[in-house]
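First, one chain by itself in structure tokens, the form predicted alone.
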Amino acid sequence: MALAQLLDNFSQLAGPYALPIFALVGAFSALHYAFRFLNAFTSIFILSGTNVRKFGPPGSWAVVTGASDGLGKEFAVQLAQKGFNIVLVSRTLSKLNALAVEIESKYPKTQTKVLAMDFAQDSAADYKKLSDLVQNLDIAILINNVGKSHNMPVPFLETEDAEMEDIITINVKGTLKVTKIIAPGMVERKRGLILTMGSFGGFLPTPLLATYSGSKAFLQHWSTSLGAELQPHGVQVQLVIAYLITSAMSKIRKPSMMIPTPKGFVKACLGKIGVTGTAGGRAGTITPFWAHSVMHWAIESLGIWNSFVLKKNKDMHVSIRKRALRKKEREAAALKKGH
């Protein structure tokens, strides 16, 4: 009713010019959305990103955190394939050593270094070891992949303090501290690429994953801000947004049109560096996998759906929590019966 009254008042004031003005505004809006659609379409399906070799010559290094499994492992393998030496950082030394052997046997010219580091401990000694390890290396690429989510969806008020602390320590403090070690060398050399793993959980507020969602939202603003600071020094910073991927964290094993394997996701990511149209034009952000990007664009473009998406997000995680709790009860009952 208020809108109708407003339009009526405008028509009276504008007189004979009202119709042309409305037509002009309508045409401008149509053009605006057509341009956004074209930009998204070409970004998602046609444009290629910056070749990662631009960020460092043969013999330069990539540092990958959370490297022993999933996305981190795949980033390490695919960057080794592209000719980078690799520093592997993660919690389990045996897995890191196995991956180092795998990489060096596949790519004999590739060197690897490993550092076993539990980011949840927030150990100054561990960060000193990392700093010493990379001190004389030409680090061209940093993959901030280490991360932690909740063990299952949980209301914030029921979140265990230890889990909350681990999520913030790993996702936020770990990412910042590693970047602060690596980035100065990139600035000095006037080249480099920093990729930080974001999430739809940071792009969209996610009930029952509130702490994780907040940590990823923090990384969105931090990464974009850092990118603006480092861009004059030749260092490119990108937040990488992903929906679900088959991994231990997502607890999903079977890929689908919406859920790629780590291999498929990393290939898409390394092929879309700098193509921000994949993320609805958000500065310093890419959503590289095509199905995730289409969903991102639709949500960004149809802002009126935000409350709808929030409700659906909550309902989905409530359902996941119920299933997880039932499974936990069954396992406890089976264990009790076994004794």
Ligand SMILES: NC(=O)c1ccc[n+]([C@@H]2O[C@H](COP(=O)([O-])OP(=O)(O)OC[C@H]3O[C@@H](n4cnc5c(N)ncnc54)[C@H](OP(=O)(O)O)[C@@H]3O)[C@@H](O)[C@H]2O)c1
The other form holds:
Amino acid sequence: MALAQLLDNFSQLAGPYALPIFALVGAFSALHYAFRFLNAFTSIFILSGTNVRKFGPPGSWAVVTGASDGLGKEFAVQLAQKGFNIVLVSRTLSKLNALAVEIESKYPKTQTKVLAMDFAQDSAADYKKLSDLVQNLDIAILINNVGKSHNMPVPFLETEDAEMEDIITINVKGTLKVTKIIAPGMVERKRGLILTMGSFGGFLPTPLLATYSGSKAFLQHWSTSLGAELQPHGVQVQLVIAYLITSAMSKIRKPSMMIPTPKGFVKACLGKIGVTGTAGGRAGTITPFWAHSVMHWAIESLGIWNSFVLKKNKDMHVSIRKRALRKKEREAAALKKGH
Ligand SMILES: NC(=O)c1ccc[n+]([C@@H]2O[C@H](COP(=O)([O-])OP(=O)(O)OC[C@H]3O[C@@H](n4cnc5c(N)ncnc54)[C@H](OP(=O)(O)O)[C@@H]3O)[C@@H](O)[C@H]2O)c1
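Given the form predicted alone, corresponding form predicted together with the ligand:
Now the complete complex, all chains and molecules, led by this one.
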């Protein structure tokens, strides 16, 4: 009603110019949406990203955090395949050593270094070890992949303090501290790529994953700001948005059209560096996997992303929590029976 009144008032005010003004505004909006659609379509389905080899010559290194499993492991393997030497960082030394052997036997020219550290400990001694390890290396690529989510969706007020602190310490502090160690060398060499794992949880507020969602939103703004600071020094900074991927963290084992394997996701990611049209044109951001990108585009472009998406997101996590609690009860009952 208010809109009809507004248009009526405007028509009376503009007199004979009202119709051409309406036509012009209509044409401009149609062009705007057509351009957005075309940009998204070409970005998602046609354009290739910057070749990662541009960030460093043969013999240069990539540092991957959270490297022993899931996406991190896949980033390490695929970057080794592209000729980078790899520094592998995560908690479990045995898994890191096994991966180092796997990489070196598959790609005999590749060198690896491993560092076992627990980002949740936030230990100055561990960061010093990392700093010493990379001191004389030409690091071309940093993959800030390590991350922790909630063990299951949980209302914020019921979140255990230890879980809340670990999420912030690993996702936020860990990423910042590793980047502070690695980025100065990139600035000196005037080249490099810093890629940080974000999430749909950072792009869409996610009830029952509030601390995780907030940590990823932090990374979104931090990464984009850092990108603007480092761009004049030749260092490209990218925040990567993902929906779900099969992994230990997502607890999803079966891939589907919407849920790729780490292999498929990382391949898409390394092929779309710099193609921000996959993330609705957000500076320094990519949503590299095509089905996630289409969903990202639909949520943003159709303008429905406020309360509707928030409610759907909440309903989905309430239902996941119910199922997870039931599973926990079943497991506890089975354990009791076994004794
Ligand atoms: N999977 C998804 O659906 C999804 C969606 C969006 C975004 N992401 C993001 O993608 C990234 C990787 O997720 P993922 O699914 O690949 O996880 P994942 O399969 O659970 O792997 C996590 C990796 O991090 C290491 N890690 C865990 N806690 C650590 C700690 N405290 N200190 C050092 N290393 C630690 C693990 O090895 P150790 O156990 O040996 O330490 C493992 O190598 C995360 O940042 C996540 O938020 C994932």
